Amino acid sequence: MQIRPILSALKKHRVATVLIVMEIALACAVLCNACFMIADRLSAMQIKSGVDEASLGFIALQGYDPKNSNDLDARVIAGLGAISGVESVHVINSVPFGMQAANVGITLDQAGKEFRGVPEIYLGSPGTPQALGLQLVAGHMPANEDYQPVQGYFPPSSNVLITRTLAKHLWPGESPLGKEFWSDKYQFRVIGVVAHLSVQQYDEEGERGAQWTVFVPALPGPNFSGTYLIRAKPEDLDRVMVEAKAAIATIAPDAVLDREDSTTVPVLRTRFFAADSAMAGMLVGVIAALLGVTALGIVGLASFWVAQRRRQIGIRRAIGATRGDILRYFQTENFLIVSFGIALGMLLAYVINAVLMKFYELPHLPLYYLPFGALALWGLGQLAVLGPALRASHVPPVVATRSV
């Protein structure tokens, strides 16, 4: 196939060619960035919480007198524990995808000079790590003597669990067991490492920041009360949570139930990622609409050119061109137009990504999205031009030559 005659023909239709090239370039730029954003959102939604979500629920109470916190905790634990299907009830400050309860800056030295980030802190009463279903990968779970009263925000000195991701960040290439870190006057000593325990409120910092968590064993008291972890069998959990929220009015009439945060962990996860799910769906719609418009543009332009070139096609068929030659001519012409659009679209994709990075703090667009977008548009172009090209290839030479 001679490329030069095709380029000469395109020069005679510069305006139409430039318009379709611009449309393809825009489609390429939007396609690459939209697919990247969808993949980024879907990846975030697959974050591992590290807990047995299907078996866990959370109850939050407000409005009670802190002086009565020990009595309140005793009544709630006993009352909720008596509900049929409840396996255990523990005092905990929050759960993954629940309300953000505590995050603090930590240092590797007591003087506070070696800052190492801001992990989120889980406080839990005895048995909480086991009820959460945390997977221990090194060290051991807190023993009964590791659970200390909270003074201020945390126990003054705590033997804690941290995630594997946080351990690698704090002491890369070293065993974290027995090592210490500080937050102001509070001292933490690592006794165990868990595979995963996501933060309570994931804030776009990626997998690394999402797993920067510390579990601090603590005893309930005035500074740590009123929020509870309920464990039940997955098939019983929804019923248990309904009965638990109804029972609170009787068990703790001196407290107010936080109905928004008191629900199952699966509901909290779904609610937390609702905006991401909606955005991914919207972007899929934008991609479908844009590709549809681009395909219609290619079909329209190709059909117009086929109709306009019937005399040219007839001459070529009369001097020996086969149907395959005509078909390949239009397919090659489309391939060149789409290629021009893709080349321009790749540059435009990075411009759009730079704008998104600046105003929406998105990551840099990976290079492998560009060939993906190019293949998609080449395929779309070939499919869109196939109909008009086939009609052109079926023009009988004798009919075409009547107009010569």
Contents of the next structure:
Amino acid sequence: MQIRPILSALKKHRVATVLIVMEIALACAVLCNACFMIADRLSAMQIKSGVDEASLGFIALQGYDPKNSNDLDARVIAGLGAISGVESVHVINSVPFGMQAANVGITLDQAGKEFRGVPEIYLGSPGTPQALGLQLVAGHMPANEDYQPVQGYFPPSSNVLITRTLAKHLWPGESPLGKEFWSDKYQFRVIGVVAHLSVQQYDEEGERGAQWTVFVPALPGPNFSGTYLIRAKPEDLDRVMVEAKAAIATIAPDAVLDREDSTTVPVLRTRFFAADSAMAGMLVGVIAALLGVTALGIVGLASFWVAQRRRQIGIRRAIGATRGDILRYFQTENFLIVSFGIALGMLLAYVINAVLMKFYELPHLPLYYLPFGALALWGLGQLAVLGPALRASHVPPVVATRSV
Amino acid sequence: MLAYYLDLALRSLRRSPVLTGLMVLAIGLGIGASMTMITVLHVMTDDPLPGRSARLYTPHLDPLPLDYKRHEGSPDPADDMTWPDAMALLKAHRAVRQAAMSGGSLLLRPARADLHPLYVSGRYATAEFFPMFGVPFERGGGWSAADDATGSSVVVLADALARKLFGTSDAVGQTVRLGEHDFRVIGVTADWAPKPLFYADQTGNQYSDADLFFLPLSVAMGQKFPVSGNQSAWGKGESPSLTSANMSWLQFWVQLDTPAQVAAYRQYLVDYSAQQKALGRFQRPPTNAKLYGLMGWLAHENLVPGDVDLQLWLALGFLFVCMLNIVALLLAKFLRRSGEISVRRALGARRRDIFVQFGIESALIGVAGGVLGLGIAQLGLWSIRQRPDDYARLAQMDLSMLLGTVVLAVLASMLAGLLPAWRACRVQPALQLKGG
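Shown: the form predicted alone; wanted: the form predicted in complex with its partner chain:
All chains and molecules follow, beginning with the one already shown.
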């Protein structure tokens, strides 16, 4: 197949060709960036919480007198524990994807000079790490004597679990076991490392990592009460939560149930990422619409060119060109146009990515998105032109002998 | 002549229904997507208090020490005001009206046995809040400056909460138990919920929140009621309280009716800052003091989330691609009719006539595309309303947006038709006639 005659034919339709090339370039640029943004959102949604999500639910109570907190906790733990299917009830300050309970700036020295970021803190009563299903990778779980009363926000000095990610961040290359860090007057000593435990409110922006968390063993009291972790078999969980919320009215008539936050962890997770999945869905819609419109443009213009060249095609057929030759002619023509568009589109993709990086704090567009975008557009172009090209190949040679 | 061109255009469009359909579809999709996002942006940046907003201002002092380092992503403490500054500005009474305010969420124990206790969010404010913002009342009214001074336990309820608590009976005069303290209801507001809730601090959902109660700030301070919203403290020393000079948490609004008053108030703020600097409290230049108008304040707060911005650009980019498409298709369509053009030219039509004829044809596609686009935009807005974001429920088209859609569609398609029509009217009649 000779390319030169195709190029000189295209030169006669310079404006239309340039327009289609521009359209493909834009489609290519948007396609690459939109796919990248979808991947970015989806990967954010894949965050490992590190807990047995399907087995866990959360109940939050408010409005009770803090003086009665021990009594309230005892009543709720006994009352909810009596519901059939409930495996355990623990006092905990929050769960992954739940309300943000505590985050503090920490330092590696007591004087507060070596600032190392703002992790989130989980407070849990005896047995909570086991109920959450935390996976220990080093050290040991808190023993009974590690659980201490809260004074202010935390116990004044506590033996804590931290995540692998936070350990690497604080002490790269060293064993974190036995190491200490501070937040104001509170002292924390690492006794164990867990594989994962995600923050409660994941935020892509800012200084906080998704796995910068600390588990602080604590005994319930006036400053730490009223919020509960329920564990049940996954198949029982939904029913258990409905019954638990109904039971609160009789177990704790003096407290107000926080209906928003009291639900299963899977529901909290879905709700937490609802905006991201809506955005990803919207981007899929944009890609589909853009590719659809681009394909329509190619079909329209190719049809027009075929109609315009009926006589020329007839002559070529009359002097010996096969149907395959005609078909290939239009397909090659489309391949050339799309290739020009892709070349331009790759440049544009990087320009758009640069703008997105500046205004929306998106990371750099990885290079491997470009060949995939190119393949998609070549495929789309070939599919779109197939119809008109087939019609062209069916032009009978006798057309050549007719006057238009 | 126009009717003739219209007729020609209709005939031409009917001759190639597939191509016409493609063009209408392309314009419709592009316009539908763009108008969906333009409408969302329109409702988000709309004036929350039309007719009144031009006279409302929020003063902005800069009490932060010179070495204050703001963490990325955290709110600017200077966006809120400290208790001493707010009280000083209130006492100085230099504006027509002024009010200090803050949000709060309180436990409400309904007297009715069939209602569960619930948390309600509302506002602690000073007396001029109501006349300044023009809050309409269904019954009763706001409280007076004397109530502020004596700390009367009075409350104004939003109509939604009043109906919930008291049904159809008159709420004024009734007692409401908020945060373990009894309040006498003195007023019920008529439906009033500015969107966005411009006077609230940035930490809330400003498009979905509404105040369900209003009570005197002095009472809230006296009862040590919890304050919601951002509370930022700076500097060293003992742990800050709400009345500290180094903790900001209050919002402050003033009403200024004339440009002279605005200029005078701006000067007053600078003078106040200079005085505070002389006293050693402020460290930064007094000219840092600012006075934002309501709309300017919304722009400063930049409430429109990045996602919405991004989607608008995507939609406009999509419209542009659709237009490119239409240019190419129209070009093909018009140039195919070179023969027809030549005949008309030979019979005496001017270039202008040809141009107008094709312009009308493009406009017609635009009108059809606009109608389709309206439908698609309604579909788009419906899908936005299903979204979890707090602004989503507001996504509704008003009349101006409705007309805007059609105008944008016609403009876009005529713009797209410009080049093809121009090319068409440049066709050399003689060449074409010979060739045909």
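Residue numbers count along the first chain shown, from 1. So that the term is clear: the rigid core is the largest set of C-alpha atoms that superpose within 1.5 Å between two forms. Treat the numbers as computed from the prediction; the structure is a model and nothing was measured.
Figure legend: rigid-body motion between these two forms; of the candidates D71, D236, L380, A280, the hinge maps to A280.
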